[in-house]
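First comes one chain, alone, set out as C-alpha cells in the form predicted alone.
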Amino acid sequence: MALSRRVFVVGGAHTKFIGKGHPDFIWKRHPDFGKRENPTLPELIQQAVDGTLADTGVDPATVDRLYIGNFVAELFVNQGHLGSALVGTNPAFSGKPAARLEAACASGGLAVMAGVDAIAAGANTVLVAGAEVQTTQSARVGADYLARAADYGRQRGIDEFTFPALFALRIKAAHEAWGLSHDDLGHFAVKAYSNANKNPKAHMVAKHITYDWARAAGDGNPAFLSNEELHPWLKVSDCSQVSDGASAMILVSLDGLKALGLTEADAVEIVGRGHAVSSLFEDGDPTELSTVKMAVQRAYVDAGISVKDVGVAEVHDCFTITELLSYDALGICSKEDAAAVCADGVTAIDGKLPVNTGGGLVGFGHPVGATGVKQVLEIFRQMKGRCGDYQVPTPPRWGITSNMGGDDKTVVSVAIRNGQ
C-alpha cells in the first residue's frame, strides 16, 4: 500500500555496540573491572538521541512524536515504560507523544513502522530509537529471558540455549535437504567479522577470525548445545553477539525536510514497507524463512522494485543460517546456492549486492531492540557515503532491510531509495 505522505530519513547515530569480546566492555577479566562500569540503558539511549540531534541539526522542540524499540528491559535491567524514558532525554520532549514498541528482535523495526505511520498520519518530524542491554546476566539466564521470543511453554525445553537450538535445527534440516555443511556456514561468519573489523561501532571490531577457525568446532569456537541431537550443528561462530547498544534516527515528511533547509538529495526515502507476522504456536519448513519472504515481497511491491534494483541489503543474521536463508527470501539466489554466492564475494562490501556491510548481527552486534533501527540507518549511511572503511564503492540507488523477531515470526522490511 503506497504511503499517503512521503517519508525521509535525514540522519541519526549509533552508540558503540559492546559486550564480551569488545575492548571497551568491562567484565571480570578486564583491567578496569571494579574501577568503572558499562553504560546503562538510560545512558545508551541518551547517547543515541544526543548523537542524532547533533547529526541532523533537528531542534528537539520540533519533534512531533517519539518511538523506541525494546524487547526485555524489564528482565535485564528492571525497567519498563521506555517511552517516558525516551522523553526524558531532552527537556524539549516533555509532553510529546511517545511509546515503546515490542516485537522480540523486530522491536526496532516495529518502532520504524510506527514512525512511518505517524508521518503518514500528519506528523512532520519523528524520532525513532532502539536500545537493549543484555550483559547484566549470565549467558544462561540471558538465554532464558530471550526465550520469551519463542513459544516458551512449548519450546523452552529444547535446550538451555533455546534460540541457538532452534536455529541448529534449521542447520540440521538444511544439511539433510541439500547437504549444507559447516564449511558453507564458515563463509558467512568470515564475511561478518571481516566487515565488523572495518566498523568502529561494531561489537567485534577487534576480533579477527580465519576461515579455518570458523568452519569447524574447536578451541574458542565450541559447539555448546546440551541437546545431543542438535549439539553438532551449531558453533559460537554461527551466533550473533549478546550486545548492549542503541541507535536512533530522524524521520521527516516532505514539509519537515524543507523546514530543515534540506533537499531530497540530502536524505533517503522509505518508499516500500512490509510487515508480516506468523503464528507463535506453529512451525513451518525449517529450510524456509516464509515470513521474511512475505514482508520483503510486500516492500518490493510497495516500492515497485525487485531484487535486481537493490544495491545494498541489511538482513537479520541472528545466526549464519539465517543470512543464508535470507538470500533465498530476498530473491538474491536459491538457498542451495547461497553459500557459494557468499564465498564468491557477491555479497561482500565490493560485491554485486553487498549484504550487512557493517558486520550484521554476527559482527556489528545485536542489541535486540536497536537492530531494526540500526539497519535502516546503515542503509542511509551507505547511500550518503558515511561508512568510512566499510563504504561500498558506489552509493546505491536502492536498499532493502529485513528485521526478524523470534524464529521467523515477526518481520519488518523497508525498501529505501537514495535521494537524488
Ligand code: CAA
Given for the second form:
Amino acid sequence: MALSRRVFVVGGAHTKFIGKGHPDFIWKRHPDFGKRENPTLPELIQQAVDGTLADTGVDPATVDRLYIGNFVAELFVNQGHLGSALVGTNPAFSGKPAARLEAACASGGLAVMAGVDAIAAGANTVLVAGAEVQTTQSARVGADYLARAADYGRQRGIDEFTFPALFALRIKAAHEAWGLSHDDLGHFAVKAYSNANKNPKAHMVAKHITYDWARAAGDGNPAFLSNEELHPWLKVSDCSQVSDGASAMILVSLDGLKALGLTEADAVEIVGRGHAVSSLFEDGDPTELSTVKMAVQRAYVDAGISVKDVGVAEVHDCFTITELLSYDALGICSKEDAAAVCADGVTAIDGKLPVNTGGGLVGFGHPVGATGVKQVLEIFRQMKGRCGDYQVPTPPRWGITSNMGGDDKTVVSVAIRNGQ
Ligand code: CAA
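Since the one above is the form predicted alone, can you give the form predicted together with ligand CAA too?
Next comes the full complex, and the chain you just saw is listed first.
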C-alpha cells in the first residue's frame, strides 16, 4: 500500500543495551553491586526519549502522537499500560494520544508502522519508542516468558529454552537439506561480535570472540538445550542476547520537517513498508523465512527498488541461522551460498551490502520491544555518518530492515532512502 503522505526520520537515541557480560550490568560479582542497580524499564524509556528530544531539537509540545513497542513488561517487571508510561516522560506530552503495540519481537516494528500510519492520517510529528527489560529473571525463566511468542500450548514443551529450540530445529533442517554446519554459522557470530566490539552502545562491546570459539561447542560456548534431538544443533554463540534497553526516534511529515527548519538532506525517508503475518498455529518449511520474504518484497515494491539498490540492511538475527536465512529472504543470495557470502565479507561493514553493522541482535543485543525501532534508527545513523567506529565507508542511498515476531510469524520491513 503506497504511502499517502511522505514520512521522514529526523533522529533519535538508543540507551546502552546491557545484560549479562556487559561491563555496566550489575550482578553479584560486579564491583558496584549493592551501590547501584540496573536501570528500570521507566528509566530506560526516559533516557531514550530525553536523548531523542535532545538529538532532534523537537519541542515536545509539538509531538502529535506517541507509540511504544514492548512485548512482555507485565511478566518481566509487573508493568503494563506503557502508552501512559511514555506520556509520563515529559509534562508536555500530558493528554496526547499514545499507545503500546505488541507483536512479540516485532513490537518495535509495529510501533514504527503505527507512527507511519499516524503521519499518513494527518499527524506531523510522532515519537516512536521501543523498550524491554528481561534481566529481572534468569535466562531459563525468561525463556518461558518469551515462549508466549510461540504457540505456547503446542510448542512450549519442545524445550525449556523454547525459542532457541525452535531455531535449533531450523539449523538441523538446513543441515539435512544442504549440509549446513557449525563451521558455517561461526562466520555470522564472528561478524556480529566484531561489529559490536566497535559499538559503544552494544551489549557485547567488550566480549571478543574468535572463529575457533564460535564454530564448535566448548568452554563458555555450551550446547545447552535439553531436547536430545536438538541439543547438538545450537550453541550459546548462535543466540541473541537477553538484553535491557530502549530506542526512540522522531517521525515527521514534510510539513513537520519544514517546521523544524530542516531539509530533506537532514533526514531519511521511509519510502516502503511491508507488514506480513502468518498463522501462529501452523509452521512452514523450516529452511525458509517465508513471512520475512513477503514483508520485505512488499517494502521493495512500495519503494520501487530491488536488493541491488540496497546499501545497508538490518535483519532480525535472533539466532545465527535467522541471519543466514534472511539473506535468502532479502534476495541477497541463496540460502546455500549465505555462509560463504558472510565469510567472504560481502555483508561486513566495509562489504558490498553491510548487514547489522552495530552487531545485530547477537552482538548489539535484543531488548525485544526495542529491536524494530533500533533497526530503523541504525539505518538513519549509517546514512547520516553517525556510526563512529562502525560507520560504513560511503553513506548508503537505500536501506532495508526486517523485524520478526515469533518464529517467522509477524514481520515488519521498512525501506529507507537517504535524503539529498
Ligand atoms: N556446560 C553445559 N551446559 C551449560 C554450561 C556448560 N558449561 N553453561 C551453561 N549451561 C547450560 C545450563 O543448563 C544453563 O541453564 P541453567 O543455568 O538454568 O542450568 C543454560 O546452559 C544457559 O546458561 P546460562 O543461563 O549461564 O546462559 P546465559 O545467561 O549466558 O544465557 C542464553 C545464554 C541461554 C543463550 C541466553 O542468552 C538466551 O536465552 N538467548 C536467547 C534469547 C531469546 O531466545 N530471545 C528471543 C529470540 S526469538 C525472537 O526474536 C522472536 C520472538 O518473537 C521471541
